[in-house]
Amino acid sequence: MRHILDAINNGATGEQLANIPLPDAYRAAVIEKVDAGMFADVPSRDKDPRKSLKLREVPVPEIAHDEALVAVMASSINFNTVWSSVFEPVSTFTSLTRFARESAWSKRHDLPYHVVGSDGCGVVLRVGSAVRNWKPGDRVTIHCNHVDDQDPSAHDDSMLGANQRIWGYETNFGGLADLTVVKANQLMPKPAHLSWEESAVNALCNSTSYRMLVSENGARMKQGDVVLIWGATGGIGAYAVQYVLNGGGIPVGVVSSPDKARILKDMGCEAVIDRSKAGYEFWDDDDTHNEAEWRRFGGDIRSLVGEDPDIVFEHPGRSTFGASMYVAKKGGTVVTCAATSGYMMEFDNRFFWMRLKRLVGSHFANYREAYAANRLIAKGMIDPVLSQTFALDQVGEAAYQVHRNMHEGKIGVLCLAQNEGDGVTDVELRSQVGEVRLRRFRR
C-alpha cells in the first residue's frame, strides 16, 4: 500500500498504477460476526461503536467483470455505519448471508467480518473486463447504490430494484478502508477543487437530499416553496438547505443549539428554529402525542415565514414525525428517508387525509440522481459540509460522535491519505468558491 500511496502522490499514470503489484491484505474498519450479540441487553443510546469497530488487515478480494478496485484516500461516517456497529435494527451479517445466495461472485461477501463504510473517494487501480467508462488512474468519488442491472425491476428507477442494496452496509468491502471493491456504475468524477476528505463526505448525503427535494422521485420542490428542514446542519439537512436556497425556495431550519443556528444564518437561511430554546414536548409523559405542542410549533413556523411548509424534510422519525405531518400545508408533502430517533412512527391521520397531504418515502438515489448531485458539487454550486476529520484508526470514536449527535455536518475519515487538504487539482475554482464556504462547518 505504501508503493501505491507514493505513486498516487507523485502523479503516477494509470498505466504505472496498473503495474504496481497489489498487496495480499489491506487495512479495513470492520465489525465481526462473533460480536453480533454484544449489545443485546444494552439500550440503543448506550451502545458504543468504539467497542465493536476494529481495524484489521483483511485479504484483497478478486474483482468481478463489472467492478473496480479503488484505492480509498478518504471516506466518511454515515448513520448506517453506526447502525452496523451497534447491530441494529438487525445485524448486517444477515444481509450479507442473504446476498451470498445470489451468485458465485456474491458469495465473496459472506465473511466472518464486514468491512463497513458507504462513502469513499480515491483512485481506480484495477477494472474488470466489462468496465467501459473508467480506467486505472481515474480520480473518483463513490456513491453507495449497489444494483443488479440484469434485473428488469431496476431499469425505470434503480432504487426500486428487487435486489437493490447499499454498498458497505448491505454489501461487504465498504469504504472505510485502504481499498474497496465497487461496481463500475457506482463511480463518479472526483470534484477537482476539493481535497480527498472534502470529496469523500458528499455522495451519500448529498445524493439523498437531491432525490428527496429536487428529483421527480421526491418532493419536486419548486421556486417559492417553504421547506421545513429537520437537523438543518446535519449530514443530509445541510445539503437540503443548500438545495432549497439554490432552487429559489424558503428554508426553515430546525437545529438544536445556538451555534448551529449561527451556521444556518451564515449559509443564508434566515428562518431558524432552535428547538433547545423552544423546548418543544411533542410527546406527553404517558407516551401520547401532544397536539398543543404541534400547534405551537406550527405557529412558530408561520411567525417566521407567514405560512405553513409546502414540504417537510423528515428524517428524525419517531420524535418528530407526528409534528411534521401536522404542520405541513394543506396539500403539502412530507418526504422521509430515515428514522434516527426510532422507526415506529405515529401521526394523527385526520390531519393527513382531510388536508390532502402527501407522504413520500425516499431512499438514497439512483445513478442519474447521484451523478447530477455530484456534478453540482464539482461545479462549486453545492459545498461539502465537512466538520472534522479522523484517521482510519480512530473510526470507532468518529462513529461514536455521530451516534451521540456530537457533530455538525459530516465527519470525514482519512484512509490512505495522510494529510488533510491533499488532493486538490483545480486551485482556481477553489479560490472562486472560497475557503469561507468550504470551511463553514469546520471546528
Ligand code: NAP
The other form holds:
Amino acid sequence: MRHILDAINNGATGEQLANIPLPDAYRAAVIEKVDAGMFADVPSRDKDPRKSLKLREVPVPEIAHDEALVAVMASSINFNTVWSSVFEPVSTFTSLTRFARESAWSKRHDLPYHVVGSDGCGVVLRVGSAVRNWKPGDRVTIHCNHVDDQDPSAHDDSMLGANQRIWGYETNFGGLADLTVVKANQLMPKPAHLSWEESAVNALCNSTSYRMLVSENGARMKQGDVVLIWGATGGIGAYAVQYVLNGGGIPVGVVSSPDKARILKDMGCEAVIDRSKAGYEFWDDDDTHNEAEWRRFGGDIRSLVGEDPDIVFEHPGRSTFGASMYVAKKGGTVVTCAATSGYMMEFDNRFFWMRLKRLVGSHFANYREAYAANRLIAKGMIDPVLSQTFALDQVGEAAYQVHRNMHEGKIGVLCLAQNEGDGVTDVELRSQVGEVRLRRFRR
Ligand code: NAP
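Take the protein just shown as the form predicted on its own and give its structure as the form predicted together with the ligand.
The next block holds the full complex; its first chain is the one shown before.
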C-alpha cells in the first residue's frame, strides 16, 4: 500500500491513480466468525472489544459495476462497531449470510471475517463501469447507507428500502481498513478545510442527527424549539447541539461530567444538566418506574429554560425512555434512533396520549439527507467533534473506550494517513472557521 499512499501524498493525477497497481491484500480491522461465541457468559458491560477486534491482511475484493474502491485515509469508531465487536444484540455474521442470498455480487460479503467500520474518507482508486459521478483521484467522505437502487421500495426515502443496510455493519469491506468497497451512491465530497481524520468522523453521526432533527422525516425542528439532548457531547449528541443552535432552537444538554458540561458551555449551550451530579433514579430497585424522578427531571429542565421540551433527542433507551416520554411538552415529539442501555423500553401511555405527543423512529439518513449534512460540514457551518485519534492497529482500544463511555465526541482512526493534520486543501476556510472551533473536543 506504500506506493498508493506516496502517490496520493505526491498529488498523483486521477489517471495515474486509475492505473496504479493494486496489492493482493490490505490491512483491515476485523472480527472473526469463530469468535462469535466468545462472550457468551460475559455481562454486556464486560464484553471487551480489545479481545475480538483484530488487524488482519485480507484479500482485495473485486468491485461491482456500481461500486468504487477507495483508499481509506482515515475512519472513525461508531457505536455499531462496538455492537459488532461484542456480538450484540446479534452477531453481524448473520446479516452477511442473509445478504449473500441476494445476488452473485452480494455473495462476496459472506466470509469468515467481517471488515467493520461505517465511516471513512479517502481517495477513489477504481470505479465500476456504471459509475458516472465519481472517478479515480476524487477525495471523498463515505456515508453508510447501502441501498439496492433496483428495488422499488428504495425510491422515495431510501431508508425505507426493503434491503437497506448499513455499510461496514450489515455489509463487509467496511471503513476501518486501508481499502474499502462502497456503492457509488455512498460517496460525498471531502470537506476541503478539514484534515483526513476530521473529515472521517462526521458522516454517520452528523447525518443521523440531521435526519432526527432537521429533516422532514424527523422531528422537524423549528426556530425557538426547546430540544432536550441526551449524551449531548457524545457522537450524535454533539452534532445535535450544533443543529439546534444553528436552527434557532434552545438546546438543553444532558451529560455526565463537569468536563463535558464545560464543552457544552463552550459550544454555546447554556442549559446543561449533569446527570451524574443530579443522580436521577428513573428506575426503582424492583425494576419499576419512579415517576417522582421523572417529575424532578422535568422540574430541572423547567428551571433552566422555563418550559418543557418541544423535542426530545432520545437514544440511551431503557434507562431514560420513560423520562423522555414524560418530560416532552404537550404536543411535543420524542425522536429516537437507538437504545444503548437496553431496547425493551417502557413508558406511561397516559402522559403520551392525553398530552398528544408524537414518537418518531429514525435510522441513519438517506443519500439526500447525508449529502445535505455533509454540505454543512464542508461550508464550515457544522464542525467535526473529533476528540482523539488512534492508529488502525489500536482499533480494539478505541472501541473499548467508546463501549465504556470514556470518550467525548468522536474518536478518529488513521488508516493510510500517517500523520494527523494532513489532507487540508482549503486553508482560507479553515482559518475562517478557526482552530478553537475545530479543536473544541480535543483532549
Ligand atoms: P456515544 O458517543 O457513546 O454517545 C452516547 C452518549 O449517551 C454518551 O456519551 C453518554 O453521555 C450518553 N449515555 C450513555 N448511556 C446513557 C444512559 N444510560 N443514560 C443517559 N445517557 C447515556 O454514542 P453515539 O455515537 O452518540 O451513539 C449513541 C447511540 O445511538 C448508540 O446506541 C448508537 O448505536 C446509536 N446510533 C444509532 C444510529 C442510527 O442510525 N440508528 C446512528 C448513530 C448512532 P453522558 O455520559 O455524557 O451522559
